[in-house]
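Consider the single chain below, provided in structure tokens and representing the form predicted on its own.
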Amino acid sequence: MRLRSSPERWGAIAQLLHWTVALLVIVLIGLGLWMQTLPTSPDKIRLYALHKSLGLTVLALMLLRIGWRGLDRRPPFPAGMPRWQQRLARLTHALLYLLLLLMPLSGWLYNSASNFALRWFGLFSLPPLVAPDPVLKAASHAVHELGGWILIGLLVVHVGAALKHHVLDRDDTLIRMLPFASRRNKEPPC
């Protein structure tokens, strides 16, 4: 598999970043929903620390992903894909990228405004973004929580669209992001 994307499929680096972030986001959503149901305890504090570390990892990976997208051209949309679907796909991806930056940043801001230390997997500390501030704490928490629900909705749309292309349209939209899948719609030999 090629490191860079080709007109037929995403490259290995784009795929690795996509699937790593996807897995982390699923874990983060599950942790985020579960943590809120737990009573205050050492286990809950450990889960919050894990959630924060994974969120910071997503932030770093998204910054790498954006940098890589600047260097690596995306494969074109499938032939015959209506222009409205192309626009909707671009909008959905832009919103996903925005939220995948906003969520860890709003969490970091909430953590800072709450006057909590922020350590990445216990290895090193990150500086607070702001001084303790109860108003900013409430606002950043609201953004983080609302953003989480919007992110869940966008993920449903994203996965639903990929499955629609795979099952109904029978094109290679999904396959070209899968590491070991081979194309369905191969060009006939000359």
Second form
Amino acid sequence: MRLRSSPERWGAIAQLLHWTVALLVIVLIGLGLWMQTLPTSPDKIRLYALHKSLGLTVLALMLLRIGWRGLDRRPPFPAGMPRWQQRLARLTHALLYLLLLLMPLSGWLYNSASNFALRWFGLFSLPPLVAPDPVLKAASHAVHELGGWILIGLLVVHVGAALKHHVLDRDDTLIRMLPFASRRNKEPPC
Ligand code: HEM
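Would you mind giving the form predicted together with protoporphyrin IX containing FE (HEM), to go alongside the form predicted on its own above?
Let us now look at the entire complex, which starts with that chain.
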């Protein structure tokens, strides 16, 4: 498998970044919603620390992903895909990128404004983004909470669209993001 993307499929680096971020985001959303419901305990604090470290990992991977996107080419949409669907796909992808930067940054901001220390998997410390501030604390918390729900909505649209392409349209949209599946439509994309 090639490292760079081709007109037919996503390359190994784009696929690795896509599926790693996808897995981390699913874990982060589940953990984020669950951990807050737990009674205060050392385990709860450990889960918060894990959530923060995984969230910072997503931030680093997203910055890598954006950098790689600038160097790599994007496989075109499948042949015959209507313009409105192409526009909707572009909009959904742009919003996903935005949310996947906004979520870790608002979390980091919330953590800083709350005056909590921040360590990545206990290995090194990250500096606070702002001094302790109750107004910023409430605002960044609201952004993180609302952003989480918007992200869930976007993921439903994104996964739903991928499944629609695979099951109903029977094109290669999903297959070309999978490492081991072989293409079923051999005609050139548009
Ligand atoms: C892609 C990255 C991230 C995602 C998808 C994510 C997602 C979530 C979600 C869905 C919640 C529950 C929100 C709610 O209903 O109140 C949450 C809570 C939380 N997140 Fe994140 N998060 C991310 C990154 C971070 C980072 C980097 C930090 C801190 C450095 C952080 C700190 C927190 C904290 C402290 C809470 C609990 C808030 C509370 O107790 O009310 N998150 N996160």
